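Starting off, we have a lone chain in the form predicted on its own, written out as structure tokens.
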Amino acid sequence: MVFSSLIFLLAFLPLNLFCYFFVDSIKARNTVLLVFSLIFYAWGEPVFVLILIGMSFFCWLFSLYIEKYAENKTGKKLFMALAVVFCLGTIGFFKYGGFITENLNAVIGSDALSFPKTTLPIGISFYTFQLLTYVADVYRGEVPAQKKYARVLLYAGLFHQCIAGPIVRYGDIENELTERSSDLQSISAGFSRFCAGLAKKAVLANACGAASDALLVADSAVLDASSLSVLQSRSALTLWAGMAFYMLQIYLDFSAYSDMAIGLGLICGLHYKENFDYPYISSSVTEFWRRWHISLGTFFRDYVYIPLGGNRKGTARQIFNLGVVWALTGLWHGASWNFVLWGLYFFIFLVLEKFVFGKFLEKTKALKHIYLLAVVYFGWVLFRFTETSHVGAVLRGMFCLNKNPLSTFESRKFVFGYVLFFIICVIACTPVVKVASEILNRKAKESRLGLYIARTVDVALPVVLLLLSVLSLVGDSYNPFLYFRF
């Protein structure tokens, strides 16, 4: 079950809500988010559904040893070692236990190797993460250990988050979990985020989609020899507006999904941190993964880079941390060596920006913000295309290598038809909507037309949103959530 589907719409979410705050008391409420979470995870995959009750239950187990042992170095460490072990390794089975074995068959040169087949439990990446750092807070004495198993299992298959992110830590919602309140106007405000998150997948980024797959290929994750001929015989105007199309779905599709996730949290009284910051709007790529995945980046500097040492311990060795993390980050998405080459990719750049022409960069503005979109352009290639025969079709493509066409009549019309859409997509990636809501908030406290006219667009806005995605999603077939493959 996605959010963007009518079926969640229509009658998971009511249902939901209605049950929620049928009843009064945080134990019985947290119940309902327990049952109904697990409800939506099992509902498209009933099997590994156990999975995540199982890791939730010894990442508590571990933490609750972890806390015993607080005083006794030596059984700390090993509760903590145990934890990582085990998540680590649920992940590696399922997610690089495959990838794994095809490399090293590669390396031997023979087939001596064999791995069953299995299928990614969906958003395996994200609860392991939380449950990581949740044990690992236990472990530094930043958080208590949660003495009820129920309020883990909650706390890491919140079905808010759990599929997609943001990657929820548990000191940010500990209080939450047991003390909390829902006002009219956190609901109110909750609604109207999970309204434009909503709009944002359904009517920007399924469009955009659609868009992108009708340039390059049709599905990115079946690449054979007949897509890689047909990205070949592909125009160069085709291929840059495919992937312009697809810089534009990645954002719009991910960031949608975290605005419904912090959303619905509001609605009930859960405070999520914000995952995205209007990451294109960047002048530097450092300070893209600042504003990208927030989420994520944060993780891995806090539970990664600087346990590895961070900068302190020389320029050399901070390279060398950066490269973990950025090679890590890349196998986080998935288990092919064009998500690795992604991840190093990024890593060349912000090397360069923080030791080459980091300082000359500033002195630029103009250039600046074109060299960030053009970087983060290009990287998306990389992302998009899991066969690298297929990122060099697409690159040689792009500059008619491929002894491919600059245009086609057929390329040119599509296009030009999706101008005035792309722009209206363009204005979705950046702060246009949230300045014009403030100065509406501002003139609001000026006069009572301002004041009027803003509540005006508080209530009719939001219901406007949410009758355009129902509109959308009926009879669309293409709806999927990009990163539920992470």
Given for the second form:
Amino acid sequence: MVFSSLIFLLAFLPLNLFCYFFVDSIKARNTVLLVFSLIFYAWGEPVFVLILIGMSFFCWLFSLYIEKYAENKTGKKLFMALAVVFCLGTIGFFKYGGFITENLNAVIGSDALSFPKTTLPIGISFYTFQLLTYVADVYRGEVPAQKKYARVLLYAGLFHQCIAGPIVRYGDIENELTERSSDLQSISAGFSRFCAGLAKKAVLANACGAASDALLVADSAVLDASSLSVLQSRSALTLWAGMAFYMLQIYLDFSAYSDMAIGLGLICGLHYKENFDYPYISSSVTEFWRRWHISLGTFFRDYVYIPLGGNRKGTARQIFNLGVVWALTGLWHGASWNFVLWGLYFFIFLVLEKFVFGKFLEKTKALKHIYLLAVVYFGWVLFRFTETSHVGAVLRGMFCLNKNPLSTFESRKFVFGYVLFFIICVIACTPVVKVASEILNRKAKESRLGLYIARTVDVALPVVLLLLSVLSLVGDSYNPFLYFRF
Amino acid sequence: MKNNSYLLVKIMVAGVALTALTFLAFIFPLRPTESLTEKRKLAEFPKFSFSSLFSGEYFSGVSAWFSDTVPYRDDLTALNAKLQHLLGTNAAVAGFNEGAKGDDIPDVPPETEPPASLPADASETSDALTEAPLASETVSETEIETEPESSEDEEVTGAVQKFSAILVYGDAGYEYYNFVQDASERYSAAVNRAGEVLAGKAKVYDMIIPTSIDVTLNKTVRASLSVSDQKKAINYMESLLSDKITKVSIFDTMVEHKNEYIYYRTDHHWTGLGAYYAYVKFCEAKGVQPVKLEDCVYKAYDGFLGTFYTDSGSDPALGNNPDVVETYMPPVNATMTFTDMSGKTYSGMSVLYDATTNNAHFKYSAFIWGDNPYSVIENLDMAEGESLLLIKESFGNAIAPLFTYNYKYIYVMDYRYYEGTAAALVDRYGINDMLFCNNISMTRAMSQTNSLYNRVG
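Got the form predicted on its own; any chance of the form predicted in complex with its partner chain too?
Starting with the chain above, the whole complex follows.
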């Protein structure tokens, strides 16, 4: 099930909230959340829900042993290694098995090796990473091992964040698993946040996606043999606009899931950390990755980069460590070389910023923003197409190198029609709304009228956004889930 | 108001809104089973089976059913379309077809024998010939709901996605056309097969109807599109036809009348007037006198919003300028018997149907009651006369009534739904003429040309 579906909004969620607030004790509320989370997951993955259950079980078990052998370095290491092998083995099998086999075959120049066709259990990269942080934190002695299996399962499988992030650290919600309350303030804030995220997804991101798919080529049609010739025949305007809408879509869509997760958490008294911080306003790639999918960046920083030595072992080693981190970051997004390339592409810019032109860039005003947007924009071209031939066709076509026209009657008509919507989406990618609401709240403190206006907006806006979202989802015409590769 | 009580109000408002929506969604009798705007049956609640449960199909089916059959869905989707137009995001709904090309249209027909003798690769169903069409059950006109017209381009072979797009220019929609060589050749093969099978029995005519994009669309705009040239495509298909076939080439005729109301703006069909000019051309080919337009009984039904309107995501450029369905009936007494999709037969019906009260999307059904697998029209004034077998998809509906002026019987077969064969009908009723009346869009869908081929016999 996904948040942006009517069955979630008009059946699952109301029922979940009703049951949640109907019962009183934390224990009962946790049970409600757990049962609903398992239904939520099984709705999309009736069989693979067992993987979630099983993986949580083993991580729970290994953590207990890690804690038991806290004083015994070998024992502790053994169980840590078991947990890592188990988690990465499972994700490796489902996510990377086919990819590895294919590449091994290419290396040995035959198709001797075969791998069973597997479908990727939805959200596996999110909950596996959550469980890994849990086990690692127990290993490091930063959090105590959880005695109750159900709580580990709840932590990993909580429907708020299980299938599309953020990657919540166990330590962040450890206490709230046993002690939390939902006060009016947090329920109110949570509802507003959820509705904002929902509208971002259902009204803005889906329409960006429809535009991008129409202009480029729909994800489902990418493997169609004719899609390459379609891309080659597109005008430059079409390709530029199509990628711009993709750039908007992926931020609005992805951050919307985090907004909804954070909102749902707040309603239940769970506080997840922010996952996106207006990444497109960054002025360097370094800054971009501090603002984009923060929970993934910090995961790789804390569990890969720093353990590898970070920047403490000399420049050469630091560059190597960064390379590893960025290749893995890329690969996390999907088992395909284009994602690895995408990761390494950012690696190159990060290294260049760190050692070559970072200082110069800082001194510029507009240029650094243009630079960042351009780097990210072309990065999305790598990300969007798993076929290198498609990437090439799009990049060439943007500069009319496919013997394609600069623009056509159809592309101009299409793009001009979207100008207003484009502006709305760009605004949604910046803190403009946030700043406006801060101003409104300041005014609210200054005058009675200001107070009424601020409160009316605060009451009405989320409901309006909810209604608009439901309206957009009726008939379910276009509602992609982008993270099936993660 | 204190902060807490204000928050309470906010949460109550939110709760009431969510609860109200939820209750509404769970009033099952309000859930529609079909969409009038989209002209389709909506998703049904899935049947339970363990295999569908484990594969996930069951739950995804429930989700699809839940969102597809929301109470008041057509009203809500219409409202959503308005929202999209406000935001300007409707263009993606209409689709985008830039630069997409069809196959190259060969200049010279291949030297191989015309592919008339190609074996049919779909199942032959001549055994399943439907029984005589007349009177098993008689139903009065008022009880009948006409079937919706469906757009012909749903199953285009090859790059489906690109070519399902429509272009909205000014206040009119246009369907893209791409030449698909194998499907086009299959079309000619189907017609040729009729020529062979019916040799010595019935005379076979073929009419390929161009669509508006190559006839009425502004020339400069048309020149800027990379879609295939319909005239060239029609010439190619006609060049493959054997000398047993009489070609009724109407492309130039339609172009001559392009400033008249010969195609709808909000729908992919031609109008009654467009069909009339094609009919005249047919009469020329046959060597008979056509009925004069001014002698026909004229009726008009306004407020028609057809497939382009729906496919464009309810574009207001179309919605604000609805079409008028104009029908022309020769001054003869005629009656019609037809068998609908469910196999029910209606006899003693009028040839044209009063579409005044029809939903805006269904006005084209005024012509011979919409798409039915099989119909027979009889001219009651004619004691004796020739008979015609019209093989058509929905474009043929608009032309069918006109033939009552020249024929005693007109047998109308919709090859997409009929289960018998033309050869069997010709044998059974001693039919004199047979006319393939097909719009060019169907010649790019292998599934349709195949089914046409199989209906020949």
